[in-house]
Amino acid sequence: MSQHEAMVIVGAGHAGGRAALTLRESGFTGPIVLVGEESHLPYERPPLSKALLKGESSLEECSLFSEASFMASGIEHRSGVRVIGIDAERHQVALDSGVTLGYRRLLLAMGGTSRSLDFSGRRFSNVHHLRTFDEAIALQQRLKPGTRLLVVGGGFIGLEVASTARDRGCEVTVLEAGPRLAARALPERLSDALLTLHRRKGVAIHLGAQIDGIQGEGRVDSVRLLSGERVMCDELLVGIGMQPNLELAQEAGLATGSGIRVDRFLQTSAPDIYAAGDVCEFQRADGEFHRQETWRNAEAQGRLAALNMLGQQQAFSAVPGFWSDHYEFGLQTVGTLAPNAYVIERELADAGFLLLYLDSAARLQGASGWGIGNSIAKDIKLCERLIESQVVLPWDSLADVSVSLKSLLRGAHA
């Protein structure tokens, strides 16, 4: 290939499989070179703490390809590289296989690195973190009858884990720091619904746990908190987020927050490097700058990315959301859940209910809702059409589940 004619991907996760898909469907014919430090093809991360760690799914239902499909896309695939260092002005990129090339347009999706407890340099032989599909398949090995898991973290991937290994047989323990679950996230009601759930499913959950110290040679043994109180365990999950991988951003000079900085068309600061996923930073309108760290949004902006690394120059403005799997219920949100917002309860079948944000002028900003499986999922859609139409909604008809939500957006529409 020519020095400056590729579009070049570092990281080969969900976004950035999915931009290098965008780019051939929308009729690029260039060279595409997708570099990444796994070595499989590009996948998507839910699963890795439901169904594969289950032993319901495997990889290659995971992946956003097939592999016969990836080698008819003539994608080139560098697996089981790092990218070392960008150079902006003579758009470069320098692999630690000593390799460089050239790009006409790059996007970085690297997504970030599970955040770790500090252990004073010791190594443990069952500690484990889940961000790849490495990581899921040592910890399923793990999950056995009777097991006793420990997780530190009591946001999304140690709730799912936890709800996945009792269904596996194992005796499950989560220490929280907080004084509530996955709380950056969810508001008090669902952090509740979570709680009570778990705990009536066996799991024991220790909110406010302080760690103290860690015992065990080779392998942790228990963990001491600072009441007292000692956790014994065979397995010990990690869970307390990812660090989002700056430093190739940073050393190039780009601006950064708590992720790579954009602007409306997903461009950095430099001409011609564009970011998605996980490592992104973009601006809300509010004039906010945020970032998320979910498959909707690795999907929507690795897709974009793309698109405007083409020149057609569409402006982010997806609504943001997630969903969340616990045994038989799950749980969603969608738009902004705002601390200022005025929220209605609006209760369902089953023990499920919406929680709907709406600001002053009665316009719904956000949703988020809870019931058996997949039954709130329509109603959730409903929402992001109503954020989408910033209609003004007659607020006691929210409340009223005799009232549907598909009626208020037909009279939005009207």
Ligand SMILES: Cc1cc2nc3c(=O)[nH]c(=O)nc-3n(C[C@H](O)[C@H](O)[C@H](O)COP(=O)(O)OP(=O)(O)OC[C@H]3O[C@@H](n4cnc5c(N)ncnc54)[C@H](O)[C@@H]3O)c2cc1C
Given for the second form:
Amino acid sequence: MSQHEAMVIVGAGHAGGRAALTLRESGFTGPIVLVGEESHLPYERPPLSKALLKGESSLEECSLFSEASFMASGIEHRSGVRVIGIDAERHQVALDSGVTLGYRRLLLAMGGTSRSLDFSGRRFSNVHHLRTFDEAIALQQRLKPGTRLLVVGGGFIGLEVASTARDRGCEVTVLEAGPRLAARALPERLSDALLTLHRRKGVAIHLGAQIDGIQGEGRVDSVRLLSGERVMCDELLVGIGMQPNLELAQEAGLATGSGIRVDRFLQTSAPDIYAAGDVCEFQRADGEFHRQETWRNAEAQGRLAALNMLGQQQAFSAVPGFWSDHYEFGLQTVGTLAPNAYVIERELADAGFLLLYLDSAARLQGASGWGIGNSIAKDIKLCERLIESQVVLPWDSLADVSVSLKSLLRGAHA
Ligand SMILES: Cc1cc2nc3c(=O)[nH]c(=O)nc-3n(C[C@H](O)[C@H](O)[C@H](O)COP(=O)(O)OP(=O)(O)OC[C@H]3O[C@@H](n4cnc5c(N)ncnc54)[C@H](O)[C@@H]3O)c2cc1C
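Form predicted on its own done, so how does the form predicted together with this ligand look?
Zooming out: every chain and molecule, the one shown earlier first.
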């Protein structure tokens, strides 16, 4: 056991902030130190590409806690400070301010860094990334009616920004290198729904687009594609995913894969060090390691890591899921959308739909849906319960929307 008393958390984002709060709420009375390189209290990131970018929300509304409740919690927040080293043996972390902190238990919740395009060393003042509040505000100030926005990357963040920018009156072009939108996370049916909707809203979408050159001095004026086409722009958003911040863990000798490797209790390969959120790669029941970049995962793992840091041995078993918003439509998924699953579609009102992913024994493994606003939420919640219950479902009536999901949960079809 370490002689230090403090619980130290690296990364004051969603998972880190949730963990700090859970430690205190669960009765830990000793020192909690939350170290974060951003200058803000921990906040939720989904609004950065949605309400906040639209100008309809504020940092306070996205914060995990109010300034007053944070002060009352007695959690020490070292903001604008970066952890630059971990000494796992001595139970210490080094800060870029020159200070060394001892820890009893350490949580690594460093999230990730936006991937950037290779500009061969050139710097452009109108190129944006979107991971932080400060970046969202910088982008928001540039999205004026008539602004020509070029989005590189047809994943969730790029498409949500496209949607927000159209609502703000911008002209938007999206370049996606792959054959369909958001292909890494979504089935073809949802990619198609996104494509149809964005095109209908006036976004020019190029699939299979390869960038051949970037023109401009100090600012990107246009991008040339391999097809020979040239796309002019006033602002350029790079939305090509993120890389988890693994360097600290790797330098400290912790096991890593596509994230910091943890066991079922979110404990890393080093004693007293845990990891949670986007940076963490955890083992699923099937033995495969898996990393998630979702609000739900950051929330659940931040909370669970804190409980396990306090000595509880709770295995991580939360059902995965995420949502994404585009204009007046929303999509949601829950569980696993395995490519080899049997998929059944239920047609819903207003061009909405729900896809059910079943295993060979007709048990639900995952679901994804599309609908106006939050209309799909209720079905997705019921699907989560069907996944948890692993009840055997009737193949032949699943597509029939008059057979309610609730009745299936009660086994009423049997
Ligand atoms: C624009 C945007 C929109 C999103 N929309 C959705 C959505 O609609 N639905 C959904 O499910 N998910 C969404 N997400 C994903 C979700 O927000 C993330 O999965 C979640 O924020 C991950 O939380 P985290 O705590 O792991 O990482 P983060 O919230 O990124 O926090 C990590 C923190 O660690 C800090 N840090 C890193 N290294 C160090 C260091 N060495 N020292 C000190 N501090 C450090 C970083 O500065 C950062 O503040 C979105 C994300 C973004 C960026």
